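A lone chain, given as structure tokens: the form predicted on its own.
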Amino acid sequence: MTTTPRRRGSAAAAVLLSAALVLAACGSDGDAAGDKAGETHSVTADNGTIEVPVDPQRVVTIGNTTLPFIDMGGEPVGVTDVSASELGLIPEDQRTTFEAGTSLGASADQIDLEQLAGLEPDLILAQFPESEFEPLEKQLGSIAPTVFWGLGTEWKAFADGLAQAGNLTDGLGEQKAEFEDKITRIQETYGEIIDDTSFVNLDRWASSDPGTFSIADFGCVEIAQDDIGMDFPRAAEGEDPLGWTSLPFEQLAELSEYDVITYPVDAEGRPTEPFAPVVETNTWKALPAVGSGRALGVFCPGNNSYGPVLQYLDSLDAALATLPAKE
């Protein structure tokens, strides 16, 4: 799953989607108990205020929707193509649910309007960039209700947007209060290491220049500065993330002012495949943070939707528990 570089200033959106879920009154008050077939709500996301199901049957999903609804819960009819690596990273039961639903296209715009539209989808749901969406919205909207986000929107405003648009207020419910519970008790455990701790976060990636790092500030460790409290650097308001600066290898030995370093390791705690280069520099091992068990790997197998957090959360949880006490 991916991890996304959000800009942050999401606000806007955060609050459009806050203000999401406004009922209309088409149906009745003599309507049957759970007959909600032929009722509709409206929803308002980047693309204005739509009209959908409130009983959605037949869901597409392009884009970012997808892992983020499957995860909530949902059974999309129709989907785009994920990467191997991010369906490596879901439940075996959530990788069945995307296999079942049929597959559209590589991405937004690869995708098949024609076979879309075979599927007779009572709602789509979509994520992707804009650029590529305006000149799909009309004919999206032509085949059924549309709800689309642009790729700033704030993952929890997101989540929400989902859940109403799709029906699945309940399943995010569970996972709302399971995040709550697990912030809760790693403030609980480790507030006097989050109040003295200064934390730097590493990355590495794919597309990583050879012999380079970044210091990332965005994706999980999001979650880590604004629920938890960690201090880890950040950029400025209105300035370009960290992470998208590639820094060479001999500046590592300037995390030395840090009392902790954080970086990515796979489901099995190994350094991420990106990331191994760095671990075996001996910049790296000279680090003190590293030599003295300060240097913890995290897993963040994605931030756009609560289940990857909260695997997130432990993780982190159990990192921390293996800190050392501070000289």
Second form
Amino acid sequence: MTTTPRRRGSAAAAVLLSAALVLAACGSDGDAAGDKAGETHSVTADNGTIEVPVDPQRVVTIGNTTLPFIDMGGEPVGVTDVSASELGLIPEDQRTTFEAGTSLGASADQIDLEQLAGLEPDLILAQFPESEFEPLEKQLGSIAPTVFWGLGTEWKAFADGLAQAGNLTDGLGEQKAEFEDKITRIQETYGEIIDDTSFVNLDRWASSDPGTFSIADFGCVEIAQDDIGMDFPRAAEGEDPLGWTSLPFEQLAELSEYDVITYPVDAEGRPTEPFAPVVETNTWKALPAVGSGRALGVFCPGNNSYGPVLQYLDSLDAALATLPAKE
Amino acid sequence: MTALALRRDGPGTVKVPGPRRRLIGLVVALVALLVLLVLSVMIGSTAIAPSVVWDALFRPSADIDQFAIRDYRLPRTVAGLAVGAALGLSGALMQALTRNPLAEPGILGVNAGASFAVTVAVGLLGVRDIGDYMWFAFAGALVVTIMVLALGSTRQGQSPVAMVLAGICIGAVLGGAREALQLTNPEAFDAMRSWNAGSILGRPLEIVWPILPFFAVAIVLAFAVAGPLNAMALGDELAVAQGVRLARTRVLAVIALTLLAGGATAIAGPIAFVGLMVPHVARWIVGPHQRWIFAYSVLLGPILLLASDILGRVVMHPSEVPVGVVTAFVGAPVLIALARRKRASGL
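Given the form predicted on its own above, what does the protein look like in the form predicted in complex with its partner chain?
Let us now look at the entire complex, which starts with that chain.
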């Protein structure tokens, strides 16, 4: 097939026009929400590249996206339930925002799709097990553009993606700057301790078997390890996380080899309810680190968004400040 | 007398040991139990020298390794002893009462009642400590047993078949209600996961002591009804002709087995196979004499439970396998082997 000059000119004009429209859609900051109505941009997540509204107005959050989205300043119109223990850890204003959203079910696999469609969302943000997403993907996608992350997504990448999809990048930027400042401050203030101290982080959950604890290498401790550089035990490459193994209390005695023990506390500094049985044991009290004031309670309200992580860093900072000099 | 007595029983002939051999067997079982008690204190997921174990028991100090012996291994050994004996005896009672070789306390709804009560305590009332919710388990088991007794009563008194049917029905209803509660309350489901597996890890002596008086009463009751249960094995008419009061015997037996199974489930959660298998082994050794079966069951139950628990402590080091999982793995093949011994453990 041949193309005439006239046709070539029309084609070039169409390409230029399309490019201009795409650039406008992707790059426009628009002053008013109304300017952005109907505009979309691309977001890449675990379910591929999705076209989402530039300024979504009716966002539904499913699974683990709910609290991070609210933490960044988002106001979902529909949510899946969050456990009472998690809700108890977030600030009052965020709790109010959560409660303002319509409850769509206990979890992703129990979501009421009819009710979800009735909310007429323009964006659905979801994080839950991938195996549960497959049967829901088509149905969610037919209601609104759906951006999905699996549970294996690294928390910073997740926060970036969530902010980009939900148009919350301004709030995220401030949180990221604060995070970097705190990391730098801790590294500068406690550089010597970080370099010379062997730490071990313990945890225990409501679901833990009675008489057991875990050496936890996931959660907030990953930030202490990876971002600050503290020396905590971690699973070998390719192995299951250490925290998945329940250890009987008699193995508490083997923690004598570590300089400092960190353990979970609530916002008031008391051992968390599941962990309390550990600190009541005679073995715990007989540990050298405990006897010398080197067992540090650290508050970790969550590790899936910057708000709770910043609270963790404040708590870690305060705990390290109490550490007595090494003998 | 060491000679074996012979009993004509249908087309086959079953050899039944004489009293002396039964006594020797009982002593052997007792020695085996003592050895396992020692091993249970010696072996754990951390290596502790025998001298430290000795010191922990007889020259206590604040040495950190001694706490492992006194605070963890000793209590779980006591728990294993009590729970094993209770499950073994309750199974023997249940099989004698129903004249059903596949009977175990669970089919009277004891486990279902206990599990449902624990789910209510954990899921609706927010009880989290095992020392608190174990009493719900005990109460649940008792309430269900009373219901089973009431539903299993006919004009002629308690019918074993009607009681079993009532137990299975109530168990099914409570099982469904429990699952519904757990599905709507994931935190309760999580909290109950370990209890449902059946374990004696993390049960301090404070949890075990309060249940022991119930076990003591139940053991007395069990041996008191052993004679009448022997007579009832020949049929209700013959038992009545021998002066046995059927209704009283059945009620006392059900009370005893409920105290035993309910108490054991309250401490350790539902543990399968011990109550089912141990009476078969006992019957295989001593023949159809309930008093001897009960005595053997009291010893063989903790032997099986403690051996399984010790195995569970080391087989997946540094973690542990709950004893309920180990008894299921050990119990199933042993039970199949026993079942293939034609009539050896028949009722």
